[in-house]
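One chain comes next, on its own, written as structure tokens: the form predicted alone.
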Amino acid sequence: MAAIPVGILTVSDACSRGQADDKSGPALRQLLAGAGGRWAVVATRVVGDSQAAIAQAVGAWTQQAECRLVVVCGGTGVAAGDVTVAALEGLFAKRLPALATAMVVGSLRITPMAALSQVAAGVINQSIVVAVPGSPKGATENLQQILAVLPHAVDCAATGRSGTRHLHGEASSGIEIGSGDVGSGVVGSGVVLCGCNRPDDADADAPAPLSDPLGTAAARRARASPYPMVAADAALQLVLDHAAPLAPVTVALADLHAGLVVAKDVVAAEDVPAYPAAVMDGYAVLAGSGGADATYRVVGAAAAGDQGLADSQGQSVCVGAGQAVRVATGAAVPRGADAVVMVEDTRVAEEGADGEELAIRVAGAPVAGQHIRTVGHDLQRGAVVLRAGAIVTAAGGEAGAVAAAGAGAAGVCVHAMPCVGVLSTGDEVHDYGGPLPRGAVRDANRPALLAALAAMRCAAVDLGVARDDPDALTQALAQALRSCHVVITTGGASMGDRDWLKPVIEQRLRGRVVFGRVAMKPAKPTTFAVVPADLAADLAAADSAPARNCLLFALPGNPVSALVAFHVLVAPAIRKLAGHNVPRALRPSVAAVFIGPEWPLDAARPEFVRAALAWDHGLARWTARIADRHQQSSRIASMVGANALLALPRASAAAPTIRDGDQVTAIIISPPTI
């Protein structure tokens, strides 16, 4: 079942003025968080004891269906300032007195003071709104009394004029989930009923499909989506909550590439350097054996790579007082020497007939340790070279450090990169080559998504194009689950009579739709679902099944919508699967100055506008221009030259547009122009 978006409004003069901390809101959030992922708190707010403030906040959350459940805590007592119920009464399209009674009756079993509470419940637009007492104890106790029935109440309120008949089927006419034939790709069997009449021994964890049963005639399909609208930020959080890092694997040093995340500390196997090394070209001497402007006799030379200084008989030479050995940068400093004098600080004092140096004069007095890297100066044996969680970058330093410390002989333990499958759907979708029949379109989605995945260094699988047919979709998805951690589909996720993805996921794959709509423009129909790990194992060969839940992203069919949804929601999930922590999993964003003609904001949804981000060297700031003034979700050309998405807010009376010079947030999707 999709997570239901919830808003929690705390009513308190003291909290709104900062004179007290809100404890009831967090207590309610904790209660809902413990309900097995059924609820997602997407909005919280504190207002004073004002009917107008309460009505404004609740109205805003329910007007665009941002919150399907609103819990108002506080202001339900008998004092003159307790105005919550009065504020809500004028908003209720339908009162739900039985819910309010259930809260009171349940609370009276705990405390007689519950008799003084003015709890209330009702429907505003298509949302359930309940008012509970303001104390943390009273708020949670009251909500607990009705928590089990609220999901079904939310479902019923969301159906609007389409009715609730499909939510109240008898056991003999429930929604069939497949035949149990694994070979056909249809897995599982049984009947899913609503919470009103399901038998007591039914599997409480089995997801209840919200989609129309497969085979429902077009005239009998729901005319409005049963899936709650989830805010974009809340949708991203739900995605990240379900994306756990993949199990570590060991890769050869040569395969250590940018984007991999180290899963286990990499420890230096040897000292770097393993010997005292000259920092620069010069002469190794014994400091203190000569004063300022002293003369040293040259007794040999040591090049980089020499194992030691030896005389003509092969005997090891030890540098003594007044002696010098010519050394190259990186060469081992000979025994006895404790300082290196660079060439620039010397001059020839005596020259042989063959032009070789016999003696040098040193300017100044050498100091012990100068221009020498001691053993382990750069890295000591046993020191951590790369810590778990470190990200391998394109700069190359991580691979170099591992190699220098001799730590990569047995490979490096990193988080595996996820395998991602990309499937296009639609009878009208045709591949790249060949003639294009009338009414058909070229498949732009797969090439765009596969190119984006290649940039992330993922293992991408091209799953081709599936027809608008439940059996074909089931077979294609079942095949993908054999090897993919993530499956991305495009098309078939909206409200058309041939949009089968949601019912196939819920009714044949027994997947759980976490959310089925997102309040964003474009890509509102974006759907995110989870297929249980045990089902994936049933569908896949035993030696290749991913030992985890498989993540399914059903993206819209319009190519821009699909690509925007990928960058906003899918790419962060892939990075988290690859071991990135949450801040690093998100796309980086910068504050930029908007340049160009004003752009009208959308009144219903926040918008992600394709833009060209560049650095203004003269004013030392980021600037953003809309890449293409034609931003239709079908126009993939609007993505050409776009390296950022402008995250624009909804229009308001005070700010209906974005104007030249306004500051905007730019989400970087490819390297910007510097």
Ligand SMILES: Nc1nc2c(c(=O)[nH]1)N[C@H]1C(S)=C(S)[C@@H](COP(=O)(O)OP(=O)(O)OC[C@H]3O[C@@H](n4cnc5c(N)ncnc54)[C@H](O)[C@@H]3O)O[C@H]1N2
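Note that the structure is a prediction, hence the values are computed from the model and not measured. So that the term is clear: the rigid core is the largest set of C-alpha atoms that superpose within 1.5 Å between two forms. Residue numbers count along the first chain shown, from 1. Compared with the form predicted together with this ligand:
- The two forms, fitted on the rigid core, differ between these two forms by less than 2 Å at the CA of residue 640.
- Once you line up the core between these two forms, the Cα of residue 655 stays within less than 2 Å of where it was.
- Relative to the superposed core, residue 126 undergoes a Cα shift of 2 Å or more between these two forms.
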Contents of the next structure:
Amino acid sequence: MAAIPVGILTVSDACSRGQADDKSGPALRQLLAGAGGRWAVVATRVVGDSQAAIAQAVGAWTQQAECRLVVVCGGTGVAAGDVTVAALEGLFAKRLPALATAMVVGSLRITPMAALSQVAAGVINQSIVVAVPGSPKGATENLQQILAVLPHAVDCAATGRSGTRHLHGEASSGIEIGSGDVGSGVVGSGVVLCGCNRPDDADADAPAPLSDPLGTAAARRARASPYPMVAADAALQLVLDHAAPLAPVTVALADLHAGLVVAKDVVAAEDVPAYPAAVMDGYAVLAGSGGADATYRVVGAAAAGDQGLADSQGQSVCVGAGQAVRVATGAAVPRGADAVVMVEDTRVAEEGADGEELAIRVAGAPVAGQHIRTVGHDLQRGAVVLRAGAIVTAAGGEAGAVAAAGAGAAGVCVHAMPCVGVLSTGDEVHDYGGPLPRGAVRDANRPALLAALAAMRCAAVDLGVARDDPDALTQALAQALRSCHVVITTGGASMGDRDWLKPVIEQRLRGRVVFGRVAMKPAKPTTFAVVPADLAADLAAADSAPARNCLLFALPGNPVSALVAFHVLVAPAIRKLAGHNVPRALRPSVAAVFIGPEWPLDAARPEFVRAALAWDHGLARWTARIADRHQQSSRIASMVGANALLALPRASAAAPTIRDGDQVTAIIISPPTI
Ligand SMILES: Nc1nc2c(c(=O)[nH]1)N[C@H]1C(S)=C(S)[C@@H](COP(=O)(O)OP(=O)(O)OC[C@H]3O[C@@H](n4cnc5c(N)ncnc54)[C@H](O)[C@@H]3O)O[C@H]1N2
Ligand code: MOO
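Switch from the form predicted alone to the form predicted together with this ligand and print that structure.
Let us now look at the entire complex, which starts with that chain.
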């Protein structure tokens, strides 16, 4: 069940000129993301109201089947400048007017304004293209009307199959299409009747797996990957779309570690300070009561922790006019006093026989309130100490503030950190000890990933090494999916005859491959799937796991590929699960100046190059040097000392290389030293 690649094209002069934000594209993306992982938005673009620009974008996305569904939003109104449908008319190999009718009829139930939009649908280059109105509401309401039948339409357009009528029994779709061709249907509610020749028991809801059926003989297997190549940015967005923050848990203050995200406001249970407190070592006085010579008679002393000032009989004493009480920093200011004078600003005016202070003279006139922290000055009872969404830093301030505010005893409610399982796969992969037979390699991936997960403070589960065998993989994964939020495998993700990960995910675990290839170097075969844990549990032991989805990353076996894919795509997903929601926090990066000999850019794929990022104190800027000029994906040593990945663009005629002094984006994978 591979996710269907979708392109969203927003048509708007204002948005294309940057005079307005595109709200419809994101709204459509959200609608598609809510469809259980069936759709994968792999491309988005904004163009002006120009027939040529629309035709160019739709043509580019559909020619190589990069997008099996293109949703064009905007430019469908009655104004002269609304040219979307005119642009598409010339491209449609086949029009699907019933889909357009379904959108209009459904939308008319919501608003009569729907009569004014020129929606359209058809087939272009074996992809389905639909045009919907430009407002976020109009766009999503229209698409919603046909969403349930679109996977099937996409399938028919892609495979070219059509003809025999049969029933797909999908009662929830809200759309009914009559006999014969999809295009000849009528709209109502109830089951879907569609015009294709798929077997009657086929699940119209789920696109067919793209992997060859397990057991297909080598000569009959696909010789090119059937998985569309997804741009690295689109892949990240897809991953994030599928990662929802985990439920909150309460952690003890001692466990409030860096990277946790506060899930519920922490409120101060007490005022800080809880009493008026001296800010300086000195004397508490009633300001202005020292007379013309500013002399105060010393009547006692209050140390930090003293509950109040008492006389020799234990009676509470109030500081009166012309009196002073020696106070320590942090001590409660005795009642009656309204100012503290630093000891440095006083001198002894009268001394007792054994050296005790009897009176002091103050330099300058004390002002009421000076050097006193009032009740709640630092934190008021009821004030928010930590706001929901705040990221706990490594500096310790958050734990300190919660403790100071008397809120620590109940612990802190934070998003749970995901539990992440790591499984190496491959018959040649051997653990650390023992002799290494010819053809075998030491398992570098599991230790590398477990170390990276430990640094993120994840609960990591070492799942060992699984053999290159569908049954062994199914068993190991089904088991892991029951207890982990995320499972990472390495190896077996590409085109080899024992690369079983994709077929096992699709055919054994009933997972949905969201993407199976990414346009990035290294880590092209990176695969991301959503696997229902309850289904996985069916395959494992008897007691059932709670219904939820697991995120499964099948990373390439080459050690650098695995680690790069982890930092580029998996770590952001883990952070999102852990409650992070700020893009900067999901995948931190900085702009840096490239230092070193010219580096050739890859012609085919954007490259993530291992680099050492450092702060240049003299020039006050980040600099990045390639950690090792040998950047092969097998060479894990090229990651030693690397704290950043340079996200380098594909080579172009204008820029075939990056040169000393060029600006690059450095994705931070370990805290740089400043
Ligand atoms: N015909 C094609 N071949 C390959 C393609 C392709 O598109 N068409 N892609 C290449 C790329 S790019 C990569 S990356 C690799 C990834 O392949 P797999 O994910 O299937 O990984 P394996 O074949 O299982 O292993 C690749 C390599 O890595 C070593 N390995 C595996 N696991 C570990 C481990 N835990 N520790 C250390 N080393 C490991 C393994 O022995 C292989 O040398 O595919 C290319 N091929
Ligand atoms: O994508 Mo592979 O990781 O280039 O070697």
